[in-house]
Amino acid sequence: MHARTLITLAALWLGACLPEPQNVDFGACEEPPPGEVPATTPTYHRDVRPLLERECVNCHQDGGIGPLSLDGYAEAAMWSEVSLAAVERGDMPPWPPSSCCRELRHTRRLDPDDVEVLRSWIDAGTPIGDEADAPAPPAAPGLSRVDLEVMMPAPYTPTASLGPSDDLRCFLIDWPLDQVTYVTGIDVVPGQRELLHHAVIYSIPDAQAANYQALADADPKPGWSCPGGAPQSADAYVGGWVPGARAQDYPEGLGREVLPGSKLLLSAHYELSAGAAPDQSVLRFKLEDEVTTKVEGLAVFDPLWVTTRDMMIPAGEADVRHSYSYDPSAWFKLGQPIQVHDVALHMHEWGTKATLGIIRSTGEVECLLHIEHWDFDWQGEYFLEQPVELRLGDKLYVDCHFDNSAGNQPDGQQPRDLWWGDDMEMCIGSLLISS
């Protein structure tokens, strides 16, 4: 087992042998204030067709993972009162976190006032204005640059393995430079947009990559079924992808460090609601040779669910809670100030809400991220607007609530008792830290 991974289950189970918090607070979330009407009819080209470039084009397009185009006047028209309906739910633009957490870098939300323009649009009768009008589109995503482009060593069409429309694949891939290297930015270009659900990106030290290499040789066609996502050590996580995220660079001076030798592990989950195809997705990277601040990967989960059946979720019930915390700074940098960079939280389709934050020595707590309507399907990491330090007496918290009950079952399935596993639950914050 990795040295690193060694040293974050000690952690973990020497937090352990903490109380477990309860009931933690992160306080309620007021909901904004309604947008503004706007002073004159809105037009598409003025004024709802930048919004809809800006936040939903890159998904709602001919070929894309959305069910449906927004991309031209017919098609926005057509769509207008389901495009308005599913962003009132806050089901679209697909930004799970919450507005009252922390701010977050690269959102996708649409603001009170976009809403509006919408409405108001839709009860003029969706007016097209003129084309002369319309502002400059948004500039293309992606990286800023791109140093490297590696792809999936073979196509694979997916079958779906998890009910009746959902793969989730891992595949191994070479990295092919010889030197320490830091990933300064990720994208995917997806061989198959409309399949590719999301995709998580891993680093494997060389001394590990045989375990993978083993599961993939069993396996008869490229890569290999595995359904909880990817290893668990968070120190492999380089980076993630969801359709709809934009490319973007890491937040300047960070650099997430590829040693030679290692190889990268992909965790692919596609939707085949759209069929299936031969996909052979490409993976490109902003590079650089040395960075200011290194940053490393770091789980929040109680090590007992791991290993014995102690985040027991009954069947039936319609809400149960696990949590856990730990002071990460006494094990990892001895004592030294932590910062925290990005976060994210994982859990599978039982979870109804999440939290990940911090609990203070003083007793106050900070929200770092919360999800309060889990969806399985739209996970995603998060860089934070400004980095959060932890210190000695601080502890990092997960909180995780979920839904066992008849009514809340995937594919029609009879409720069953779960816990910890693949096919079943977890319940992890991840987190980008340096020192």
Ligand code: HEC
Given for the second form:
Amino acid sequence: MHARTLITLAALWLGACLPEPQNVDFGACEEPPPGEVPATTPTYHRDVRPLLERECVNCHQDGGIGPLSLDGYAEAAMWSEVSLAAVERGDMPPWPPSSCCRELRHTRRLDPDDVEVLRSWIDAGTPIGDEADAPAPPAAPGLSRVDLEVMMPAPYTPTASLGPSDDLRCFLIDWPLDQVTYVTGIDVVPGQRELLHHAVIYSIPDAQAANYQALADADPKPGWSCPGGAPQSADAYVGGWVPGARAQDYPEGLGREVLPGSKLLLSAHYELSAGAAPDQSVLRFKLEDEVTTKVEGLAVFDPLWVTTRDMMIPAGEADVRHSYSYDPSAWFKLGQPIQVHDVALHMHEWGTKATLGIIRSTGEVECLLHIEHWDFDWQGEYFLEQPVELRLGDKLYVDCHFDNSAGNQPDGQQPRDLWWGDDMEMCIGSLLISS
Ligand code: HEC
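And the form predicted together with heme C, for comparison with the form predicted on its own?
Full complex below, order starting with the chain above.
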């Protein structure tokens, strides 16, 4: 038999043994069991207020990004039924990752018992109770310590550049420290809480900063328009921020190196439905001089998607899928395993669902992050509860679905062919790893 035929046959045979990652359904998970009905009638001060303060009030307060306030008895009672309905539908709190994929840190999800507390409180006529019964308020969210604060160089007033109410804008900010430093936590204080919908922070080494500076210089307003949202080199990734996140300290011992002379690149997503106003957001960092585990960014996508029109999403098609698997062995120092600490997926507004996973050398497929209902407005990065080990021979894969039919045009235009090359769409998995 011809050698090539043998290889083809072997590949076919091997292929038949491997589960197709595309066909593993990570979205189908079991419903959690129903919660326990509380033994005593819940009251606002004792039961409901702590729950709302823990899970909702971060976003739902005056000037917050949520459309209504849940901060105070009158507000909580007035919105109680719509709140319960939003929670039961799984819409609130917003948390896109599938619960059957991996345990993630800082998960925003109500326990079934919490849902029963809300329901019983409404059934009992939303009693206010006695303020003296209220438990101590929770610790304020945010960093445990702030070592450095930097600000956008100038106020910027967003204007819709992507569809009717979104603007994606990038800014360069000087990194003021003159020794190697490790970022161990990030927080963002929006200049305009109602406008800033999410932010991603990159560190750009001195040698590349001029390319970005040229983009900023060519634009008369502060920063420059960056509809893709991100520079293509994911190894520059420092961290992301979404409003309402509980705490942004990295897990103990982990840090992201930033070199002296670097610039920070802030990629900001503004959502303009509440009206535009000048924003000058502040970035806060927790820092260390040394860390036990240095994390680096790693991206999973097909390089051809960027350089050609290979990632074509034809006009009018309702379910277009692109996937790619990648052998990360270049990251293995002397064949030693690497650890995955943090995962994220990124698509634009035509994305509908996506998975980042591992194909083990044995052929087994494991989920790292699955988003069943992609929502461009709720992107996040997610620290894994437990790091996951990648061994020599394992592959990473990313799988994205897009809907380019007439009914799913975020900008209300007619469907047209889309691809990555010009930053119209993207499909990228990113990870923070250590070796
Ligand atoms: C991370 C921010 C955030 C958190 C946390 C959050 N919300 Fe929301 N909420 C929003 C935003 C933004 C909207 C507007 C719709 C959208 O963008 O999804 C919204 C919409 C709503 C609405 C009106 C729309 C609807 O779905 O009926 C209700 C009611 C609501 N939230 C209740 C809650 C409750 C109850 C909690 C806590 C259990 C909560 N939210 C937690 C941001 C948040």
